[in-house]
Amino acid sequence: MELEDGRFELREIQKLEGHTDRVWSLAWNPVTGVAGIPYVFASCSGDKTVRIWEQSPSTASWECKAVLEDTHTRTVRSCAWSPSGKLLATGSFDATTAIWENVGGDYECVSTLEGHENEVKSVSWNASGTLLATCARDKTVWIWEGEQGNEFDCVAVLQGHTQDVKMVQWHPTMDILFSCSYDNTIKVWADEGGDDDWACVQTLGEPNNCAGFLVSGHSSTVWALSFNHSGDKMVTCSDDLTLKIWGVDTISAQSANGYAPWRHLCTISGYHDRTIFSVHWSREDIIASGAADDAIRFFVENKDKDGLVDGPLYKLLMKEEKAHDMDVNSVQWSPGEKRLLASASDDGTIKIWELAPVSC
């Protein structure tokens, strides 16, 4: 059954409580949920802690397996697992990034990365797990390279944004870094010289012409971005109440040492009436968005569009109006076989959802 032809319902599987302040971000361990390995994800909060949650194989219920505390002294804003699932990076308003290692079920802080002047807003690992990107309210993006013994060396400090950088995200297959900011733009960064000579190769912002493509950007803060499974499309979300879809010619990118210009494909608007804080693209090409209107929306490409329309169109698959009691700060699709979504909110809770077809 094609997604756009089906009828779906969003089932709330479980509400997880334990954080004593707003929950800012979620991250699923990428090597869980397959081959009998129980699902695991991390959550981080204004209560200065990170919680590790695991699904019980016997009861299928979710339990808090660890609380990572006494390391960060302020809000923990972002968390991300390395591709191997062995390391967890956490970024905090205390201006540091902590690296945690799972050692026999116990999580140890094995490294603390310092350098940002103030609040770290986002952390992201590249596809190989060799590079970690961080960004902060100090308007900079830092790239760290992992060394032996869990040491990390800063190989680049990227300056170009004129305001607070809200999120960093590596491309899923190439060492191309994307950052989005309070300055309304998304910047694309690449190592042009192959020797840690990182530079901004494109800015997706206010309307401008780049490499022959008219780039139509957001008109307010860009909060988050996510790539589709193949990496040839990207979705961004903003304070301007829109989602924007961007595309790239991956064949050209691979032949051009990993970079080809991104272009605006379409804008999804009219579905959220307050700031869209989070967006995530699933393996099955379902886009989930969470916003300050307490709602979660799901979108799929409309493949039945009029042939006269140039470019893709997306339609609403379904919506959950009161997903939480307060702002939805993060929505994240799970790895593995199941169509699970985790959401985090200002109400201090995390919810696990399953998007399931409605049986006739």
The other form holds:
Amino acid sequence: MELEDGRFELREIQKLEGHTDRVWSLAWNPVTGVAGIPYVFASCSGDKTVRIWEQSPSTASWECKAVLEDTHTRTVRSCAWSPSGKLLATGSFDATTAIWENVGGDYECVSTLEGHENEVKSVSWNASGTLLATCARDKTVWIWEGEQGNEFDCVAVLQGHTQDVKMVQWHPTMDILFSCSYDNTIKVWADEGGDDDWACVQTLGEPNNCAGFLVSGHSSTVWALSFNHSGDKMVTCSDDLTLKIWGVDTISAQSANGYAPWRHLCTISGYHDRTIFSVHWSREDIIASGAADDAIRFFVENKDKDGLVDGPLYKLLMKEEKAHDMDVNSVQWSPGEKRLLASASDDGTIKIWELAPVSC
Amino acid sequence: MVSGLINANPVVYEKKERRVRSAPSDADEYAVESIDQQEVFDHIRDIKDPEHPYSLEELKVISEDAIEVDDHRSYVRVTFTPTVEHCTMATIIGLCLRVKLIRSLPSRYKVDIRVAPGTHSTEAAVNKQLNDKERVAAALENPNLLDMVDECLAPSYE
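The block above covers the form predicted on its own; next, return the form predicted together with the partner chain.
In what comes next, the whole complex appears, and the chain from above leads the way.
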């Protein structure tokens, strides 16, 4: 299917209610939605709980299967499934990260990771599920290694950001970690010696002219980042109302055994008119963004540049102006065959959408 | 003179006269009433200053003119003027304004809070913090801060 030729519409499949405060974030279980396994995702909220939602195979409707409560004592800000789908990590303003295991349909908290001085804002598993990264308002990024019996050891505390760290995200194939911050920068971290010798190898900073080389970074808080499927491009979103696309030369990255410098490819501006909180790149290269203007927007690469050499590299595919009644905090594409998107909002609801071709 | 106050001797101004809102005689009680500058001002004028027994109105930290409302776009911006330019209470005042407006205005409203340009030594930093909803949410889960905010807001509910 050629995305740019077809016309699309966004269908609201279901609105999920249950959380009693704003929903901050959500995460699809990566092994669901395929081979007959029903879709599952987790959501977390200012109501201090995590909810597990599952699509009923018979009615196709979404139901809350579990409420994970009485563990976090403050807002649960972030959640992430391990690649195997067996463990769920949740980061909270209570300064802890909890690890949950699905035991026969019941979710048990099997480990609590303590160390951050204050609010944990994001959690992320690496591609193999051996490492977990967390970040906090304390300006640090921690890397934890999973041991036998759900024990987690901190193997590195990364310092470099000058303000709170909003999000951490591992590269989809390599053990390279990315973090974005209230200090307006994105930092790239790599294990240079291969012996837990983690260090910042690049900072994608504010707009400035560094030794005659123009760096086109964000000019305010960077809230989120996401990679394309192959991992040679990344998109970031910011309080400066822009999305930025960054690229890396994969050939040199592989020969350098991982890290090669990332560079700014283009800036998507003039669309959202309030802070962009969330961005997610789909397997089909559709970039979804959710913002404080209550809207969700979709962008695709602009393959038809009208013969203009300097035409925009990405264009708006479509927008949903009033996607929620309040700020959209998180947008996440589903795994599996369907083109489903889940969105979480300050209005306390989650919506499931399907991006479908317009039937003629 | 009490020592330890950020601004020990603030200038206190007279309160503006309270206007009674005029209601048209044929008012439809189900009609959507639009929100204006005066209504927003009425929500926040009685907020108590964090370190003085005076309201933000009496200290001229806020005024009706410094409130911008676009009811059609559901947007409010409040610009406040700290009494001294190195005022460490600026973020608390901003937090009080934000909390009061969250509790008073319909949830469709988007609210921006800022210090008046040139009235604070760390203007950009204060503005950034006050408009980062994650930092605001975390601050309001801090019992000490929340107590402080609630104390300042108490008079405005009388």
